[in-house]
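Read the single chain below, which is given as structure tokens and is the form predicted alone.
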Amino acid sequence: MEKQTDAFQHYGREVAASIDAVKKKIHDEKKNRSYIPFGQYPIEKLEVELEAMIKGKLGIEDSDFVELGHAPAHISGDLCFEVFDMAKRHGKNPAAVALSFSSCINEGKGNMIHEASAFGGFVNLVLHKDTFYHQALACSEALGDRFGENDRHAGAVVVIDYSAPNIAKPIGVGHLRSTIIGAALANLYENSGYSTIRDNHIGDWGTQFGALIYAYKTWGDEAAIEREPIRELKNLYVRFHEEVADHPEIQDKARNYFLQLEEKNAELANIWKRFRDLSLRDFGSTYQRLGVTFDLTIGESYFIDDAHRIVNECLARALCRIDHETGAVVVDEAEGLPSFLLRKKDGASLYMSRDIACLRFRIETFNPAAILYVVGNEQELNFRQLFSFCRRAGFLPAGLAVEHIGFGMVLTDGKKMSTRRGTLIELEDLLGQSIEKSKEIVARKGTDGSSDELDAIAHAIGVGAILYNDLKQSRVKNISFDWKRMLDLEGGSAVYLQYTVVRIHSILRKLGEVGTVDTYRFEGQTEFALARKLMMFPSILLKAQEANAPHHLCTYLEELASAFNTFYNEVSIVQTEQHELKTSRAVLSRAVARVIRRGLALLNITVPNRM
């Protein structure tokens, strides 16, 4: 077994390298990666040229404030914008705003726009067809599988802590939601042009370890550890808090444990590297049935020793005292916030002081312009209390944005999981379960295909169906777990998403190879109305970053699948004769089934070849 120094010394051998993959891809991405100027979507150029228009009316001088979407049903429109809020903050009446804002709009519509009307505090648009709709669809055409990118954080930096698990015990669905949601809002960060740090932060210390090393010296047997590592450790722990109730005292044994392994101590650092190995062979394969993956894993033990540095250097500067009744170090109420320790009265580091070295290693390493923590909605206190001590402390730069990312928990029965009662439910598993019930469903289909083919779809299948399950939800809200609500496929909408890309695709190969043409048009509302939907997604994508709501995707996706499916229902594509009109349409439908694969793929679910 290798020496504790030397097992150190190559965690962190593998900590630099891994940093330095990532510099290098942010130098890279700085002086090579192209941009797609979100001014270039015809959406945004109509906002901007209706601004133009209309700025400076009655002394409005706003900026930013034309944000189009559909028009109601009632009205007659093809888009519209509010102005509620405007008229509000300058003391106006929104009524009158909009009929002003109309009429300066009519003076003026250009090319793109037909008629502007107003409707109490709603401006309502009805567009040329035959030049706005043939940009969008042109504009998309020309992008392609980029359609939708766009350049506003263009060369800005992101961390995005997200998954954190802790080792020793397997991936629980608890851990799926910030798996996820990590996971998308990297992606929706990466799409606004941000150079993207994907953060796996482990949770690989603590005065757990020490229970666990007990548990493991007590009761472990190595025969069942090779057989089943995670599952075997996950046992051990669980054993020991049930030994609690009758030994109380072996929590001061597992205690003193874990300050041996803060001191280093050769013997258990060694246990604990085997643990952590284990786990993170344990972890990789559940990432690669979920397709997540991550540029850092870097657990906090890596912040040890900076933990007990910043904790005296904060008290020489006297940000925080050492109790003198306990000789724990303290940081007293402030902001409005309760105290908290930075370190135990033995001496041992806390969650806290680990975690603002790793704040500080993230800001001088990566110099980012905003750092996530996708973290659930329990730990708000701790988030706040870590950011107000670190702006007191100096260690945030004026500029960066933190921010916690909260989402709720995954119950069940009402109550939150737990490994030390039991209750956790394993992330492989309910993966495992919800691709057998998807085989059943292809099978019962009669599709064709190979073994490998088959087992591909349950897969895309399976595992859309969970994520998307939770993606399309609010993330702040708690989820009941309920294993027949996750495995319905057949009603989920992630796989009504997969099956309109697979019903285009289906079409496009009848119509065999889709012509060009110079102008594109089209005769039926719905296919308008399609269209229009089309449109909006560079928007929704910026929207879903901005405000770190991957639901808002899941929505949009949904009513674009919807409007598609309309317009399947009242059209026939194939049977349309005239060349203009039947390429039109087919393009367009080529178009929707693009936005929704790369939806998809966004969310990290993959649509298959067929269904």
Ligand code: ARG
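In this text, the rigid core denotes the largest set of C-alpha atoms whose superposition between the two forms falls within 1.5 Å. On a predicted model such as this, the values are computed, not experimentally measured, just so you know. Numbering follows the first chain given and starts at 1. What changes on going to the form predicted together with this ligand:
- For Lys345, a C-alpha deviation below 2 angstroms is recorded between these two forms after rigid-core alignment.
- When two forms of a protein are overlaid on their rigid core, residues whose CA moves 2 Å or more are considered shifted, and Lys217 is one of them between these two forms.
- In this overlay on the rigid core, Lys472 has a C-alpha that sits less than 2 Å away from its partner position between these two forms.
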Contents of the next structure:
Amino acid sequence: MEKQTDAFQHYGREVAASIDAVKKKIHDEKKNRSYIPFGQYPIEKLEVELEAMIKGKLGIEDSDFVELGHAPAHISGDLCFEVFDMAKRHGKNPAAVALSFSSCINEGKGNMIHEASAFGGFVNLVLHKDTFYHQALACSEALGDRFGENDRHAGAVVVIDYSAPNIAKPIGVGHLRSTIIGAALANLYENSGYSTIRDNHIGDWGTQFGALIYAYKTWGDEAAIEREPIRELKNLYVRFHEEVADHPEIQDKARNYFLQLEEKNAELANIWKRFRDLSLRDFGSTYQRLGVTFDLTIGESYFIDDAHRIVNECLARALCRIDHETGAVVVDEAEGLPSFLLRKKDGASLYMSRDIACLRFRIETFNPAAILYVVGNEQELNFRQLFSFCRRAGFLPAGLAVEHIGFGMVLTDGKKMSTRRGTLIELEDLLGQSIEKSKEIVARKGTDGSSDELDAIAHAIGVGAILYNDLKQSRVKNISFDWKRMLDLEGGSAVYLQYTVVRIHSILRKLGEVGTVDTYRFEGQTEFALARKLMMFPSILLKAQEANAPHHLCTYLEELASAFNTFYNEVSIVQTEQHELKTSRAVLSRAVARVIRRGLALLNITVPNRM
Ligand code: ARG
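So the form predicted alone is up there; where is the form predicted together with this ligand?
To see the whole picture, the full complex is given below, headed by that same chain.
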């Protein structure tokens, strides 16, 4: 009997160790982590000042309503904000509100604002440019690599459930999207002060393992499995489905195997564990290529016992019922959502019941403020049912935000990829293709270096292209691959941003050491505009995190890079005579490179040293 549970015990110990490590990480961060106060950034400071000047005016007591942006080109301001929404909320005319606000601001002013004026529903601000410019560069210099971090959610814990591929199958493009988006969100949440738990809820349980075990026991070829585990397991699974057509009775055998597995039959558990280990080893090398990491890799199988216990508890509380005809456990229609099963008629647990158990586990173990599920749009109903059921059952504590972060499909030629049509691109192939194409770029540009160096550069460009193509598009939409656009050196791609950073570094190398000055100076509008753009970085990061929308960051980085390239075409830093001005320009350029590099790092994209 002891031997019966070996595979599970072993696995349980692995999981327990990783849970302890996560608890320790949260504990240590609570105690030791230092945060950068969001309020210290020039733009945020200004927003708070403006709100203080306006508050109470016209009976408007809102807070956090000023969102500064660039004044549109046809208006001669440095920054502006709009009052449309807030005027509407108070049933007032936007133009009148803007006018009244601007006169308040002109009375208050402070040391940064030169003049305010109204233009329709906009309030435009002309700044004391010198003061702003100096503060901007001083702030970025003082914070260095940490410029952009904020403390908005300091101390809160977030669990981000992403990637979650199914074992014994190759990682497909759907799971790739989850991996890319989830990893970026995890970084953005961390940037906002959260203690982040990166949780890979792998699909390692379900009736399909009954079929796979049957196929393995019947046709399995150990040597082939050892060589190419995922491919071979996939083939076995496909073979099972081919054979079912002529031998329907094997379906029952498979079902029976799965039931025995749920009962932790030792022989079957060892086979299953082997599938799991081989798959994780394979996934691990993909994650390494992508530069993605996890704090937890638990998987559905960990939650079967809890799932059974919880279903019984819910039955006792009449939150669900046994269907008399089938014997399955059903949750009836509620809150406009269709009914669903919590237990199969043969007594097996389900994706849903394992998810309920997992949700409770996360709450009890980590006390998170938020849990994000980064899973394709096609599971939207599933998550609405999960959340609504858990709320009714009282499993969700007040103040916990659970959210399904959906995303669209990956299309090729406007069609969904499918295994049957042979249009399914496996992730490894996709990465391989992208790296090959990047090698061509490197060769075309005539970059020199050892072949290892060139390979590393092509790797950074190729992987970056895939990640960026995904993240720059709005998450919920379907996306497609367009190699030409993905590897466009002129803009709209990771390689454009990577190249901008490399170019700045080569300018800085030419300049030699960047000295210091007491006051940062600028001459023309383009360098002022560049510094102003730079100062938007902290707010953009916060916005991208709060909206779960990494594409805001991509848009921003492209605008920043293009503002830099305009500056670079207009101004020669090397030939600048005046010391203060030259140093300021070098500092500004270095700050831009730092922001692009950091922005890309948050998207898990690296920048090679040379290109
Ligand atoms: N493995 C699942 C699938 O491929 C995704 C799991 C997502 N996470 C969750 N907690 N349900 O469909």
